[in-house]
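The chain that follows stands alone, in the form predicted on its own, written as structure tokens.
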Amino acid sequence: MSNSTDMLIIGAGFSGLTMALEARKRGISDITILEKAGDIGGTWRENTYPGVACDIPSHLYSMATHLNPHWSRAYAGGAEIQAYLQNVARTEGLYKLCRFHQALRSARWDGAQWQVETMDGQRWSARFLVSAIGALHLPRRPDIPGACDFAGPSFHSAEWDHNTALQDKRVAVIGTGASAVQFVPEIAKTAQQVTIFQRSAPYVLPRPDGPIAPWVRQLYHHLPILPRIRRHLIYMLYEFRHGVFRGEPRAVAFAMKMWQRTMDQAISDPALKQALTPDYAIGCKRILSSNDWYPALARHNVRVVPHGVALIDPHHITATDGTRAEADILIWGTGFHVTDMVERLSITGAEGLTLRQAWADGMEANLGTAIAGFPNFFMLLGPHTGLGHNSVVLMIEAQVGHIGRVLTAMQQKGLRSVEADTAKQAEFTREMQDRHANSIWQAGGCTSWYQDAQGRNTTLWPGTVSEFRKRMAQSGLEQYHTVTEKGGESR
């Protein structure tokens, strides 16, 4: 089956929906969104584990064009965010653009169009191709000897088995990342025993969460300027958090004081405190937020093993120091494939250049958005667009706004295709690595999922969101190699 469209968007999460709205505003009416699952939502459709929530305040973690006055909490749960996205899609008629259960198999540029094939054999031809697949959707499980031999239920937090009852069971949890920090306090309420294998302790700070009073929501509904003001104030507050990552002494001292006080209020056992104290500088790894994590670890039925896992057998998990724990259920809280996602993307650009070849030395994309050798291809939340301090929705909006302006300029100048200028991309990549070289993420004494196999940080934007937004707003066709409708080229 062969289909054609002007713009093909891969993924129906925040990125894909925001891109579709912008493209439509720019006059592209024939838009198709391919979604591997049966509904929109991305991360918030996939992750349904107990306690799942966003660690960015609700009013900031939403589209600027579709503010939601009805958020029920300061920090929304996953189901509420999913419902918000569904409402945006329904209101804007985006569901009719979606083709569900259509996972990408391959995409190839034929010199004029993108030729795309899905896993079930459908074929699409599109002038523009946009990757909106995000980074947190391919669960990662470390290769641990004996993992396949475990006798009980075993699942990743992003593939939660809701048919498995945890009540009165011995549960082993591998990993102490963002997901584990949220689901462990929930499962500890009913499980007989929760044993957590912690390879590296996280910094976990409190957050000012709580319900938003109904009268406040009504006020926001009738006076839309108020949630917009709230959003801006939260944005500015979170921009100040970047000082921690820049190593500003006062910002670091304040964050460390908050962390220490939070742990001290919940944990009294000196040995447990020592086990929960990170051995790297704050900010080197993702700073997590929770009001329940440390109290949960103080429960009588929760045990922290401060070591990674060496071996798994049918009924036991063995740590690298030899500590052994019996388990009926095994839950992997081990994050996602991020820097190695190229291995799962079969995309071929101009002159047969594959994305795997283009990224053989690491992920690169000019402004995190376009890749040299890949005409009319854009990537949302690509290399160097992740954040450690603010809302990635802001980054998506900045990228989408830039792409929209490029699309308009292409129409005005009669351009057939654009691709990232090779020299501009190389310059941007050098700048990113230079700025990261002495950053907290590289020099803070840790390894993290921000880094690729060579130890380079190819994930995060090193500056503030304000800087990125300004840069994207000021960037246009000068960043691209262009081809006119008549085949003429320019740089």
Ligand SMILES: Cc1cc2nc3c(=O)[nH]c(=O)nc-3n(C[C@H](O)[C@H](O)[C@H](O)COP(=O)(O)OP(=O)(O)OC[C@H]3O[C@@H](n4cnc5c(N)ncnc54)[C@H](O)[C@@H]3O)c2cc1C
Contents of the next structure:
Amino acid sequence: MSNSTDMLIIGAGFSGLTMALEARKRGISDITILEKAGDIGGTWRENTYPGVACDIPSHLYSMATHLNPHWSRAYAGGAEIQAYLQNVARTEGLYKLCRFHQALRSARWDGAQWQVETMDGQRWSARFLVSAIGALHLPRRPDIPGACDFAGPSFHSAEWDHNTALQDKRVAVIGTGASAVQFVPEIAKTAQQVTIFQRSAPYVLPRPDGPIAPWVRQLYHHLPILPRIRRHLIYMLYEFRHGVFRGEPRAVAFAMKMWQRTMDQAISDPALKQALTPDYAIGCKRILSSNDWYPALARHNVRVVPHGVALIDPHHITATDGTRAEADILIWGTGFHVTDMVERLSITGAEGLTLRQAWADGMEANLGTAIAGFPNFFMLLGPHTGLGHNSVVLMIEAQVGHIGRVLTAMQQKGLRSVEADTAKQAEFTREMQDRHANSIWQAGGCTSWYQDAQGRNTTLWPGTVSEFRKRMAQSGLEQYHTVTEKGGESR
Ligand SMILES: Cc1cc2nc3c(=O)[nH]c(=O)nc-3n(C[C@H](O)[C@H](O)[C@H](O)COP(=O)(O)OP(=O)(O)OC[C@H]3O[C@@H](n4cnc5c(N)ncnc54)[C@H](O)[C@@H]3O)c2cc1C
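For the form predicted together with the named molecule instead of the form predicted on its own, what are the coordinates?
All chains and molecules follow, beginning with the one already shown.
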């Protein structure tokens, strides 16, 4: 038997919850959120590794509609962010919309509605389908010969094994991305030895972190305008960071000076400094932020092997240059599947067109949100909505606001369905590729998870958040091919 709902949202992280709030505001009363796990939270439910925290200040990395005056520090830890999301879901009654342990298996447009099946065989029909599955939740482990033979505990940073004690153990870490930069300083405090295999050095800049005094929190609680002002100031400050990605000489010089000073203050060994110096332009890969990373690497029990891993055997990790390290525990800080997520989405739109077919030449979606051939389907944090310089929550909010306005316009005009206009989608995709062609991400001398198998950057929005917000605010039904309740079509 099929359950029916007006809007089916897949995923209960920041995106899914924000979408549910907006849809309800727009008069959609029957909303269901399918979540494959047992709780809301997404990223912040999954990532529990030591040191997990946001790298955008919490007053900005939170919903504009639900500011939190009580953040305990400038960059809150993962558990506090998860508690914040749970609190929003509880106070807004979103838990009762959620169906937990229900992973999407497939979705098919039948000409009038979406017919959805979950992994455990439940069936749903819905007028609107929203993908809020996130971009960073499928742990990626590179295929390294011998990985299965490793004798000790071995886990990914997003699947942290809290039952494995690291005390007095020799720990090998593969990868030096955003998660490793957070957990290595923590595990180095207890492990006997930490050996880090670094294929490519990151630029790591300091951040103004620290506790927020209780009296300040009280003030924020009683004068809600203050956290709003703080949020706005952080937003504008972070917009300036975009200058680094545009290659503005002063912004680049400032960032390089900060990075050099941060490393020099912590590291004195010239060989280690050389190993930690990236061989690409700043901004090409994600710029990381930590006050503890370089000091941790200077510790007597931490060793950096500046090469990728070639081979794993039961007790050793061997780098591509032949360096070999004994290890009792192996931790993968190797990121997530991002550009290949289509492999895991079985979605069939109008006339039997599958998402895999539609994206055979790479991911594309008009405004990163709607896909030609997929009626009444919206995607949050779709192609070209990622950021390197600011809070992605702002992008989610801009997308959700746009979808909300489209839903209202549909009601007003008596429309049955909307789908991205093919020509507009092609134009948007061309614009994105043109703007990316000579960007720092493409021409900065690196490869990164922003790029797909063909080397195109299909992940990032190339401009500022302000530009994206304006663009989304000004875009409406003209971006869509529409069908009226009576079946009349317009483009
Ligand atoms: C460690 C870490 C730190 C980060 N820090 C920051 C930061 O400081 N600032 C920033 O802007 N961004 C940060 N990010 C990016 C972060 O992912 C986003 O900010 C945000 O959490 C995305 O929310 P989301 O709801 O789109 O996705 P997610 O949080 O990934 O939520 C997606 C949800 O969908 C569910 N789901 C997926 N597939 C299915 C399916 N088939 N069926 C049913 N449910 C499904 C998942 O279980 C999950 O609950 C960080 C990411 C990580 C991994």
